[in-house]
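Heads up, the chain below is alone and in the form predicted on its own; it's given as C-alpha cells.
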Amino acid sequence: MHHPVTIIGGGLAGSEAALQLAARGIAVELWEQRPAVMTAAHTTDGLAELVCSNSLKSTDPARAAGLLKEELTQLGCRLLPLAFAHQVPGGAALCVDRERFSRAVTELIAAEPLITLRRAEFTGLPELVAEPGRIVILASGPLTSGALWAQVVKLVGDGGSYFYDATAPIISVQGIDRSVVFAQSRYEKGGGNDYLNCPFTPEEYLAFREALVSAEQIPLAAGDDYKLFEGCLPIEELARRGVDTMRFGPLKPKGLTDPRTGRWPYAAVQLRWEDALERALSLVGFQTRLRFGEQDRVFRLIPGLAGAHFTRHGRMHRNSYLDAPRVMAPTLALKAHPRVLVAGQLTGLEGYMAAVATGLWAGINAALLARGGAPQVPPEQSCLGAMFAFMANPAHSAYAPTAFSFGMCTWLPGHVRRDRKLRMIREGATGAWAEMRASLAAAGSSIVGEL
C-alpha cells in the first residue's frame, strides 16, 4: 500500500499541489499549522490566504504575468478558476476578494475525499523523509515556523536565506473624501474606473515624503540585516531613495486625470478594492514597517484620506527561502533527497503566480513519482521551464528572490525589437504547452482538464 503524499503548508502552492494530486487519484495528507500556530502576517485560518496584496498581477498575455496565467490554464491549474470567480475590479490585473477566494479554496479541499487536512504544526520532517517510499512536498512558505525551518536547513545542509517583506494597510471606504479622491483606472484599463485615486500637488507630495522618511519604524529582529526584495520595497524605503522615486513607482501620475484640473496630478496614490461588496480598499504599493500609530498619522496626510479608518495596518515580516541553485533541481526536487519536492516561495521564485506554478508542477511530479515514474522538467521555451532553469542555475553568485519575467527566457536572441520578442515568446510558449501536454501524457500523467 502506498503512503499518501505529504504536503507541508496550505498556502497557494500547497493547495494547488494537493488538488493536482487528488485529480490524478493520489491520496494526500495536507498539513497547515494555522490556526494552532499563527504567523506574523496571516490573519485567518483559511487555506491559500493572500497576505501581501490581493493582486495576482496582469492578465495581459503580452506581459510575463499574463502569459504565465495562460500557461497554467493550459496545464489545468485548479486555483486560477477560483481566482477569476472571486475577481474584484483591478484594471488589467487579476485582483480577488481575498476572503472569498480563500474560503472557496478551503471548501474545495475540504470536499475532496482524497485530501486529509491536518491542522497542526508539522515538525517531523527528518523522520518522514527517512521513510522508504515517502513523497513529500515542502510548501510551508516564507513564514515557515522556527522549529520546521531548523529541520529544513539541516536537511539541505544550508543555513538558508531571508529578506524582509511587508504588507500594505487596508482602509474602510467610509472616511474617504470623494470631493478629492476620484475613480479611474490608469489609461482607462479594465472597467475604466476600477481604482480610487488620491491626487497630490507638489507641496502636498513633498510634505508627505518628509513625514514618511522621518516616521518611526518597527525595529528588526536582533542580529538581522535589513535585506529587502527589490521588486516590492516598503514605501518609506522608496521615499528615502530620492525625492521623485515614489513618483516613478507606485505614486506615478501617468494615465490619470484629476477631474478638478483636467490634467495629470503631480503624484497619485491608488486605492484598490479588497472585497466584492466594495467596503474596503488597500493602498497600492504601500508595504510598510512604520509603527501603527505612525501609519495613522502619516498616511492620513494623503489627500482625501484625512478621515481614513484603518481596518488593518501594514506589517513587516521576515521571509525565509532556500539557496535553490545549490540544493534544488529544475524538477523542484531536492538534489540530496529526490523524493522531496519544494514549492512556493521557499524556492526563491517570488510572487503569487510563481507559488501556484511551482505547486502545480510539484503536484504533477509527485504523481509521477507515486506511480513509479520519473519527475519531469518543463520545456525550455515554456514559462515554467524558464523559471525553473533560472532557479536552478548554478551560475548565480548570490541567489535572490526573483519574480518571473521575460528576461528569464535565455533562449531568445539578443537585440530584437519588443514586438518581435513578444511574438517569439508567445509562439515558443504555445509550442511548449503542446510539448508539455504530450510529454506528461506519455509519462502517464494527463492534464487535469482532460480527466
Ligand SMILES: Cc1cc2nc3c(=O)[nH]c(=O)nc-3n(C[C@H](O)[C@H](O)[C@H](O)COP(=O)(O)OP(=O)(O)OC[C@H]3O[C@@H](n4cnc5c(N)ncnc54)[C@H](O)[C@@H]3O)c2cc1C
Second form
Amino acid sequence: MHHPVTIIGGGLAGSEAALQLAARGIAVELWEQRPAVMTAAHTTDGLAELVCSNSLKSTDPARAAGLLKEELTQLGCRLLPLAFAHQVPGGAALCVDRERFSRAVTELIAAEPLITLRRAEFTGLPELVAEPGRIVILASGPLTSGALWAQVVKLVGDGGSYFYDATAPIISVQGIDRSVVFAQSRYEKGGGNDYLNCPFTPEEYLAFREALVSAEQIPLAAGDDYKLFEGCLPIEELARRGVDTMRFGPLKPKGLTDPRTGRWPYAAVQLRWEDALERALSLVGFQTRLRFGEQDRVFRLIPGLAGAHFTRHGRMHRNSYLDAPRVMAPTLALKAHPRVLVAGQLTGLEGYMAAVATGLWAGINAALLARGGAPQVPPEQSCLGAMFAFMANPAHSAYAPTAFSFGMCTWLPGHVRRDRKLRMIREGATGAWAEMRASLAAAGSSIVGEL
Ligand SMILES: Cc1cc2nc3c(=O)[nH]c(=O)nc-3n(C[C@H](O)[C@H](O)[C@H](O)COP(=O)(O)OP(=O)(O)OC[C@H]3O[C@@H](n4cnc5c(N)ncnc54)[C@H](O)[C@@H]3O)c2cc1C
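Follow the form predicted on its own with the form predicted in complex with the named molecule, if you could.
Next comes the full complex, and the chain you just saw is listed first.
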C-alpha cells in the first residue's frame, strides 16, 4: 500500500500537480492553509487564486508564452482548459475571470475522489521527508508560510532567497470618465476594444510622474534589502528611473488612437477587465508599494480616473524562492532529497503559466516515482526542457526569478534570422512533444487524455 503523495500548497502549481496525479490513479493529500492562515496577497479561500494580474499572457504560438500554452495542451494540462472556459477580453492575451476560474479549479478538485484536501497550514516537512517511501511536492509558492519556509531553508541547507514583488490596484467601472477614457486594444489586436485607455497630454504625464516619485511608500520589514524583480517593477520605481521610462513601458501609447484627437496620445494607462460581467478593471503594470491613501490621491491624477473607486489597492510582498541551480535537478526534484519535488514560483521560474507548467511536470514525475519508476527530464527542445535546464544550470551565480523566453533555448545556433529561428523553435518543440509522449507512455504514465 502506497502513501498518498503529499502536496503542500493549493495554488496553481499544487492544483495542477494534484489533478495530474489523480488522473493517473494516484491518491493525493493536498494541503492548503487558507482560509485559516491567509497570505499577504491572497484574498479568498479558493484554490489556484491569481493574486495580481488576471492575464496568463499571449496565446500566439510565435511567442514564448503562446508556445508554452500549446505545449501544456499537448501534455494534457488540466488547468488551461478551465482558464479558456473563463476567459475575459484581453486582446492577444488569455485573461480570465479570476473568481470563476478559481471556483472551477476548487470544484474540480473537490469532485476528484483520489484527492483529499486538508485545509490547514502544513509544518511537518522534516518528519515527512524522513518517512521512507514518502513522495512530497512542495508547491507553497512565493508566500510560503514562515514556519514552513524555515523548514525548507533547513532542508536545502540555506539555499533560499527572496525578492520583492507587488500587486496592482483594481477599480470599479463606475467612476471612470468615459468622455476621456476610450476602448481599444493596441493596434486593434484580439477583440479590438478589449482595453480601456486613459490618454495623457505631456503636461498631465509630467505632473503625474512628479506626484508618483514624491508619494509616500509603505516601509519594508526591518533588516530586509529592497531586492526587486526586474521583470515586474513597481510603477513608482519605473517613474523614479527616468522621465520617459514609463512611456516606454506600461504607459506606452503606441497603437492606441485617441478618438478625440485621431492621434496616439503622449502616454496612456491601460485598464483591463477583471471579470466576465465587466464590473471591475485593473490598472495594467501598476504594481505598487505606495500607501493606500497615496494610491487614491496619485492614481486619481490619471486622466479619466478622477472619480475612481478602488476595490483593491496594490501591495508589496516579500517572495521566497529556492536557489534552484544549487539545490534542484532538472527533474524538479531536490538534489539532496530525490523524493521531494518542487513546483511553482519556489523554483524561481516566474509567472502563472510557469507555475502551472512545473505543477504539471512535478505531478507526472511524482506518479512515475510512486510506481517505482525514475523521474524524467523533458527534452531540451521542449519549452519545459529549456526552462528546467535554465533553472538547474549551475553556471548561474546569482539566480533570480525569470519568466520563460526563447532566450532559454540555448540549443539554437547563434546568428540566425528571426523567422528562421521561430521555425526552428517550433519544429524543435513539435519533435520534443512526440518524444515526451512516447517516453511517458513507455514509462507507463501516458499524457492525460491518452490514459
Ligand atoms: C504579490 C505577487 C504578485 C504576482 N503577480 C503575478 C502576475 O501578475 N502575473 C504572473 O504571471 N505572476 C505573478 N506572480 C508570480 C506567480 O506567478 C504567482 O505567485 C503564482 O500564483 C505562483 O503559483 P504557485 O502555485 O507557486 O503559488 P501560489 O499560487 O501562491 O500557491 C501557493 C499556495 O500555498 C499555500 N501555502 C503556503 N504555505 C503553506 C503551508 N505552510 N501549508 C499549506 N499551504 C500553504 C498558499 O496559501 C497558496 O495558496 C505574483 C506573485 C506575487 C507574490
